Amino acid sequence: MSDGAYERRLLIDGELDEASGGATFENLNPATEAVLGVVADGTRADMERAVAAARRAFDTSTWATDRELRARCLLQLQAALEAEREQIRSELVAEVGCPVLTTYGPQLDAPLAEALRWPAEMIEQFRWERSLGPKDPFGMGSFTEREVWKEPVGVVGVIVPWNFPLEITLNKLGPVLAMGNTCVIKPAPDTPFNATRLGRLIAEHTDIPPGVVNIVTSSDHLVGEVLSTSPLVDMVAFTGSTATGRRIMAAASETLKPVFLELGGKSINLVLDDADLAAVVPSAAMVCFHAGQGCAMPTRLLVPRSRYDECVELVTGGFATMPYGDPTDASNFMGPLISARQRERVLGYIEQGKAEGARLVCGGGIPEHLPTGFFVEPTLFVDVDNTTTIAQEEIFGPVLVVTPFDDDDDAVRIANESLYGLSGMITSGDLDRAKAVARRIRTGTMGINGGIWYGADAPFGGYKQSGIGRQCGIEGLEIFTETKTVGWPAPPT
């Protein structure tokens, strides 16, 4: 695709503009290593200008109080995105390296169906006020009427990763705007074009007032720190690694601003001994979908020790038949990793797994038939002790580790023996048994017997070091509000 197919400008205060100084940086196709084009390389000054615009829009416009305007603008943006759906699809495959198959689900079509529409519909349904009823607070015969009001939190800094960039952006932007906030979005430098396209659509096809949404692309990760440290920003909403989340939380503490953090995971795929192993275990290879670059992917397969050899054989078969390669080919489930740096990181974990005594059954290197692009073979480790590095740390690549368990109690122990608690899967021939085990596992989401929890109305987030707060659902609306309690004299009875 030519450079002209993409939007390269920032969106600041309602205007599409180049970066101050005119600098740009290249956006690479991770499957071909070719340069797709260039995009504005925003500076700290650009970010500060965007923050000031968001602050002014929140403080001086009617955005925070005009619910009808907010609903209309969200639906306008929805229509604009739908009109360019196929261009967005191609763009995502090119810059993310995701298999085109993923765009018909979580990468594009699933969030496009509801990530903006559901929050827009909830604007009028949301419980903005509730009565506590009259009360004599101090027992002195002076009754007070009391209410609780929900109000926008203010200016929200939104920092987005590269693995599902548009999906994550929309699932933050919808609730942020629906609740009456303004925002500044900092996309990942690896995947800027979906964000700059969003900026153009906002500027050209919606009535969103200037400054309500600002989008600043930059090759410098430190430019995003302005959002954490600026006293003009009221909250930071971040999706990404736990290590970066810690840095954001520390930086935000200087101004005591709240943070929403959706961070890493090391989720389980727990197959109980009464499950149909032949039907379930081979599909554990689906952890390679999108090259394993998903925080909620179940990267630890726990199988009954009593049937361990059978399970290893079944999952090995699943890995052997995993189709991967060119992400534009709809028959491929797996494309490249996002960058050379990420590929080296994954290969480093694979070497560490071998050094720590895990048995490598499949993959483990760069595929010979794909010398160009940032590919790593679908990789399967078995005989993995749950205390080893590859069982404990988030690899973010097409790597599955297999660990045996003795009984349900042992499975729960292994599942919870982790710093993370983001997601997971359980399969059993007995639904009640699966639910009972699920209740004991400390994780924010759980699929049982193939059930899918995903949706704009479904809270998503994690326990422990998988994050703070929830995205989507009522909880994902409330997180972008402040709570005000008020009272006034009750009328005499």
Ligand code: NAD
Second form
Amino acid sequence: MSDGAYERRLLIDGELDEASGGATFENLNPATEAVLGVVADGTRADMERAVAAARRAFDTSTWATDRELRARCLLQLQAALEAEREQIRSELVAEVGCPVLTTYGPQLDAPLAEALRWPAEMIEQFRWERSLGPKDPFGMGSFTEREVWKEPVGVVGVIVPWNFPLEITLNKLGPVLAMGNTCVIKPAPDTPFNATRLGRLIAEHTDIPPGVVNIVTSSDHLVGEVLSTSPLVDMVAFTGSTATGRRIMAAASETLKPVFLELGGKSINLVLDDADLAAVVPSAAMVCFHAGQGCAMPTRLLVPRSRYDECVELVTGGFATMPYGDPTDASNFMGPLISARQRERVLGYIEQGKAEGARLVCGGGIPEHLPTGFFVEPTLFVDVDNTTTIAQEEIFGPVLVVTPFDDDDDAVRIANESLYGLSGMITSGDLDRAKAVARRIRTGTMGINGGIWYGADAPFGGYKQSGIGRQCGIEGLEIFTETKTVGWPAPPT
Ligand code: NAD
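I would like to compare: after the form predicted on its own, may I see the structure of the form predicted in complex with this ligand?
Below: every chain and molecule of the assembly, starting with the one above.
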């Protein structure tokens, strides 16, 4: 049953259902610590039932081959989501604790505009087949006509984190379905309601056949492990921490499943010495947007020594006056962290930064005026050595570290001195110079002079330990396909 405004049921094989055994778990509002409601606490048995349903739907329905049906269903789901846009907005603010400001961009409106629509449109345009032309492969006079066909991978396990839950779900679901796959979605335990709502909309407002999309919420992270280990699942698409990504990859290796991983980051905000420093203050503040809980946020500010003091003074001013607090207040740039556990983790990193000798110039604790909710002050460390923990590890909180550099070569060296390679920003008065530096940085996306690379048509993902594969764009469609090469005797010429 739905729980007031919030849907609590799983979606398995086309049915909205309680968890087996009827267990539920609570979903908290991280800004108020109040219980919003309860949601089905799915078990391994529920997950296995969902996987079996997805397998059956892939193997026995026309979903994989009926492109017209897929496009229609994606657009039906798009319409259903749009019809509940304002309820979804409030729900996201309540369960994610994200400032409502973020929902007008990446948290809701941006993905709602195109995450399903673009893949739906691409179904017709996608190059499903290409000819290689005739060939006599072994030089024996047997000419063969050859083609390459793109086909769905099969059953995809979709595992989602809590920071931008609907955005990430939709940016996976659109391509997964457009390419003809079926799936089981495992939302993060901290943010289940956007996913259960999606399940209800699919069941009640679309022609998506039973079993094509299944959604299993659970308080137990390891219920998601069924998706990595089950021989009935063909691929895992995961967004989350690098540590969990490693574990999923190891578990998936038993069945040699391909894994598509969107992981952590420690991205740079690089200011070249010819930059307009006024532009740096808002870009530095991006670390506090949604309290730093974004994988692609530029969390390392690299500043030329020649302009270091000037830049630090400007950024300190920006941090000291940052509006934050109640996420429902549209004037706030930052809300709480997702949980008490996450707040402890962030505070632990702040202590580590102090112990490692970085200079704390702003924030560093729990704000006195916000005793309820999982808030941390906007925090700025300067004079940070890039080899220290706070410059190397993903903090996932409103913490910016500032590191000086000598020249462009030194900046590139520091930028690349990281296990991660997800995103980044460069500011320079000279676009060509900025592009030349961007080409030397090993990262999956880069914003130059405030440019925003985001979009359903724009591949997103990481180099190095920030991930494997790309979400969105043509690359993000192809990743959910298999490739079949076929040949038949060429007609005599
Ligand atoms: P997490 O890795 O703890 O959990 C992510 C999801 O994986 C959750 O649904 C969780 O229940 C599930 N999970 C945990 N253990 C699992 C297991 N063994 N098998 C299967 N599923 C399992 O991450 P989080 O704390 O929810 O999210 C924050 C992290 O996500 C940050 O590191 C952030 O950088 C990363 N992130 C990356 C991107 C990206 O696109 N690169 C986007 C958003 C967040």
